[in-house]
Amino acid sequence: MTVYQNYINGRFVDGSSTIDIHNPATGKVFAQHALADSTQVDQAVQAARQCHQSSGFKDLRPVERGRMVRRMGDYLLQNCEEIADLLTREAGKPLWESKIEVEGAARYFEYYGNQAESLEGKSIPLGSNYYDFTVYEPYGVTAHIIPWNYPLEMTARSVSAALTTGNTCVIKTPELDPITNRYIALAAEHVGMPEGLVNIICGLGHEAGEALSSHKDINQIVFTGSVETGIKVASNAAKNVVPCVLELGGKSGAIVLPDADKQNLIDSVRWGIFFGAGQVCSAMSRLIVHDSIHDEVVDQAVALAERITTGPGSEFPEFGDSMGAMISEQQRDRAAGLCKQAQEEGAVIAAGGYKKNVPGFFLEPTVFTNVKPSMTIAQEEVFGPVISVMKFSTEEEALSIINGTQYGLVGGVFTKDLNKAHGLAQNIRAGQIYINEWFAGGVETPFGGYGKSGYGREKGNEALLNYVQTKNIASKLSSLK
């Protein structure tokens, strides 16, 4: 049995305990982790303050930064086949998600290493008798607790930023897939990164989590995960008066109307709520169809569910019509648990619905019709490989169903005729809105949610300004006369 580490101040070392790490693909333990408790998050949150007063990181030009931000993009790309394996064994996606994943992972240290030198000042005229200017600064000590459905990538996705700006990064690791993680500290080790400026630690959300959120010498802290626990992290920094990036949970939907290419649609279904088994915050949850296409609609999506396989990560190499295990048994059964509460309160099942009746932690791809925008399963997040497919008459009804939940996070418009489409975009309420392709954008947009999908930006150059303060500069000059 393999026991990973943890990493504190440049040195991987054991936790207080440990923690079983399951493959959801058989449901078996294939090794443990260091679990850190307050004495090891506070351990990390110094080694991290240290180097930021000490290192000098801070204080290099931006673009020799942001040229060792870019190369721990490269080292995780060298090792992507080894770590894509790993990944596939702790979180239970497809063998070509997680090598997706780890190319995700590095294309945001390739592009934020690329904006070191993007973040400028400004001067402010006052009068001939003045000289001011603005600069950005580090906050120094930012925190990143990190969700279970794409540990490696959402990690780089803040790490990158926090770093490409002279920031020192304690990263909480999600305890049911931290393994992969360890290649970050790789990374920052192999392109010379001071010791304490990335510290990794894998521990529980009570105990752990709330370490290092409720701690005094936290200065800024990125998390990813409910809402339930946003408020409490956001709580814990608020004690503190400390910033914070929320990325909180969605019920995406998309508006279909008459003239949407069907299979272009289709293809958009696949991605969008049964790539990573349905557990993407983003995922396209919702299906608020134009009744004159509601059926032909719905035979394609059942069509696309039942073609899909399911089974072991390892056994899907190469991109296909393939899905994995959901990452636990807890959340598989209460996905599962929401299927069978959408049958009560009338809800049918047009494919899918049930847990597979095999070793691991496998729920059917599930497609619901008769959806009522006042059902649960229309108002909460699944988290796992549920549609639900909903009919509306009326752009004006449709707008109220895909605004009539508490979440903000995206929303979808499919359809031919691109005024009609920016109109109703325009009247979504979402941070980002896909209009012909779900999870069209990239890296280099803006993502971020409205209402309880949380506030604040990653992703794209706007990300940056999450890391760093602005300081004023006013300076009165002599008379030249």
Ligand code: NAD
Contents of the next structure:
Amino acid sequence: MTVYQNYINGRFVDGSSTIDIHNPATGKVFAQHALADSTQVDQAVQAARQCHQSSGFKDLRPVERGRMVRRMGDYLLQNCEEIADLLTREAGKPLWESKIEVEGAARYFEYYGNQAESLEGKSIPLGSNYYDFTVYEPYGVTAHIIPWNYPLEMTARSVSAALTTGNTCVIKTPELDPITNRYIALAAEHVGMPEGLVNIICGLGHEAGEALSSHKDINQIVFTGSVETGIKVASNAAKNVVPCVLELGGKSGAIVLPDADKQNLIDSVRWGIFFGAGQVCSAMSRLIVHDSIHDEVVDQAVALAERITTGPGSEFPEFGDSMGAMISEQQRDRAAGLCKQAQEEGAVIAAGGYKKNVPGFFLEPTVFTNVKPSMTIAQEEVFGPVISVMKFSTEEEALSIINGTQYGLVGGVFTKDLNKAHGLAQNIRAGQIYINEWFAGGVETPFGGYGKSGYGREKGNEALLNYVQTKNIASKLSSLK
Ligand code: NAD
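Compare with the form predicted alone: the form predicted in complex with this ligand:
Next comes the full complex, and the chain you just saw is listed first.
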């Protein structure tokens, strides 16, 4: 059985122990990965620190750094098939979804590589005897703590921006599916990045994650994961007074007005809740439908859920009505438990609702009706292929439902009336609003949460500011007058 290694200071190395990696489609162990303890975390941080101080990477012209970052994305694309195959085995996704993830990861390197020259300081007038300007400097060593749902793409999202701006990186990969992150290391080597610039360690959250987020030589942290862990990471960051970006969970909803294009809506439901088996932070987990079209929308959502086949990702090379396994037995059973609780609280299963009695960690594509906004299923992130349909009669009521959770990651509106759509969009408390297409937007558009969904923004040009600090240089020019 292959034992995959950590990557520190330009070398693949063993850890202090190993962890079994399961194929979610079969439940069987297919590989092992090195696990880092706090000593190895420290080695990775020191390698990154040393590299930041002495490699000269931060002193390159931005265009040179940008080209290297862009070429890392090219490397991922060149190895897309191989990476996608491994990703399907470690994360349970259909092969076509894995390819989308590899392409998505490559796209971050392309986008941020191209942005390298776009960060400019400004000159501030202080009268003719002074010359004042601002510059942006990299923080130094950045820490990236990654969730298991998009292990490659989430790493790419923050690491591409951190490298473009001249930082070094220590990446803590998710312990359930850490393997494909090795291609980030291979990409960095391929493009000639100096040793220690990119360090990748797999480790347990409470051990390696805790050691990394509380390390005194980390200068900035990006955390993507659950609210509970986010609070711990932010507390550690606060103790060392380092900035922290938190990309946390969500319970995102779409408001559907009577004139919405139904086929278009159902296409969005397909992507919104069944892509990634619903294990997506910005999943469309609540459908808030005008009562005049409620039954019709439910029928179409049920037909969609029943059309979707589940199975091992390797059986689905091309896009279709297919869905993979959930990441682990524990996550699947948690989601199935929330479905059971929903029924006990009075919600009605219109489709699915149960775990599948087959090997692997599968949950049926699920639609709930009769959901009341106060029910657990309408409040808690399921992180599975489960959508809750709720009714409204006035737009005020729709807004109160959509804004009635602790989260605020994304929201949606489906209508042909753009005035109404924008009126609602202004009043939805979320960091990104999708009008008539769930997941509209892209790498170019800022993304992040209101409320407990976190703070700071990833994606878009704005995210570059996460990785730089402003320095102002004010000089008196006494010799001029
Ligand atoms: P998680 O919080 O359990 O783990 C995330 C990462 O944190 C893992 O690498 C884990 O090992 C590490 N970790 C765990 N305990 C830690 C600790 N005490 N200190 C430091 N690190 C620790 O989350 P998960 O289950 O991997 O991911 C699912 C969650 O992530 C969902 O809530 C989802 O919504 C969220 N998510 C958010 C976004 C976003 O962009 N907002 C994207 C993807 C996932």
